[in-house]
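Taking the form predicted alone, here's one chain by itself in structure tokens.
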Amino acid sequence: MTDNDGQRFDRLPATADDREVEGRATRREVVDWWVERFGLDRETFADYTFWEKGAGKIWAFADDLDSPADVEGLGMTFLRTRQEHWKPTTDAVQRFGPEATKNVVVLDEADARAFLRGEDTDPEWDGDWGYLIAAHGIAGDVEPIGVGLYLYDELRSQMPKGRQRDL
């Protein structure tokens, strides 16, 4: 086994046989976690690479390159691991996030409101604990706005301060 490096991405191992570094998600596991938490079809990530730079801060990456990259950035943050439950990042979930088929919270327009502008809500919700994907129907469609955490029948905003808007 080998030390993680936080200064470099590192290309997940497709398989707990392929892990070298202690810890560390595999490709497999990630996509297994969407599947599982959010519906996804599998083939939904086929084309794409995940990364590891930091302590379990997981990219998605829609290329390859060779492992391990040099470099400052790489496609989108999309996963963090290596914690007690694994968190979405805002940008994953507002890119997959319109393929979801479960754990999508549809809220009004006073909670969806409440939501961007960074705060807690209680809407109605009779499904899984954890972080859900917060959204709300926009011209007919249905768009994610961001990760939700939903505990004791609270939804809390995960919006990033940055990306908060009070509308």
The other form holds:
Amino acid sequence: MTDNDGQRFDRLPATADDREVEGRATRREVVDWWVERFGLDRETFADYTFWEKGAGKIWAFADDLDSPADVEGLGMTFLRTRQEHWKPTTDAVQRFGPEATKNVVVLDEADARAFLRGEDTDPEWDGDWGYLIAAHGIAGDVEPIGVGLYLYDELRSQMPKGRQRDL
Amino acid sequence: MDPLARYDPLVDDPAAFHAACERPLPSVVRVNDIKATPERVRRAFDDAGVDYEPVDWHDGLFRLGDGEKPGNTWPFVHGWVYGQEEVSAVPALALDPDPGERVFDCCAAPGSKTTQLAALMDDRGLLVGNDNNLGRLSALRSNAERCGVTNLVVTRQDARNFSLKPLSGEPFDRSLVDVPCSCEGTVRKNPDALEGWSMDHVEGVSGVQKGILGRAIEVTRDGGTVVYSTCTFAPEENEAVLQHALEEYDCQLVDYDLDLEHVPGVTEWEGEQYDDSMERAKRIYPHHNDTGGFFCARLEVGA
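Having gone through the form predicted alone, I am curious about the other one (the form predicted together with the partner chain); can you provide its structure?
Now the full complex is given, and it begins with the chain already shown.
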């Protein structure tokens, strides 16, 4: 086992048996996490490759390159691993969240705007605690806004500062 | 002296040309098909009371009413729309990439055309967005992520000697060469655009453009497509750059369709003669369609 080099993109090992870098998530674990947490279809990710750059930061890329990849960016930041509770990114829940079938909390318009401002809200929710997809209804369908952390009957907005807006 | 007056001999209606250059430009957004449809964006705008109108040549572009700020709407937050000048949507359409191809955008930041290419590719295949400036690359990355693009590889290289090494050495099917330019055509959006204008700058940037286009042709496969575009009128930065490419590289200018009013590229300018195929390039003046100014040409490599 070697240590993670946080400065470069390394492709995730397919399974634990292929793991060569200490503590690195596997492709299987990453896909399983999205399937189990949000009910996504495993097929969604069939053509994706997954990469680690930085400590635990996982990137999803629609194509493939030789690993390690000497580039500035590779697909989209997708998931934060190497911590007890894995955390999806805002970009990933916006991109893949429309297909989620569970752990999606749908906010009313006032709460949706507060969430977008980065504020805590208190929506009706009797599902799992932890990281949820916060969404709202717009133009005839439910659309994800970002990631919320649900703890002790409140939803803590995880909207990054640069994505917060006061509409 | 108004630098734009030097183009009066090229323009069909100089008075209309100058009048259009004086008028401010409406805000335009492009629908990002990776995340939304034009229909859904229309519905969201209607529900929110956003003032907009469609453009007649492209169903994914909307002109916004005076004072509308696209950044402060839910469709922007969701990455459904991207603020992009109408004519700036032309080069990606001219390049016309298909899902699964290898596509190169050599001067990509801040990413309006890159994200449009990703959408045209259905977010599949390999799209390389390159720029040499770290700050601009950061804008490219955040714009691409907001649009939900997952097939983009971001690189930071000088486009004039771009290396394929980090990309498995394989050439591209298509390359977009939307080069830095003197930006004369953006004067409606940015009235200061002509403040630093000088013939020295035009000639200097023309040399850079030749280097970038040449390298893009070299990294595109035989039979592949290269689109060259600028937002400027100067033939030194347009036809003269293409003329250089025709003389130095194995490529030719080819026709393409465009449902916007335009005129052909010029074959003569201030004593210089250019190849007759320059007429396959397209010049779009601001008074043609009430847009910014633009130049766009499509090349086939190794033909």
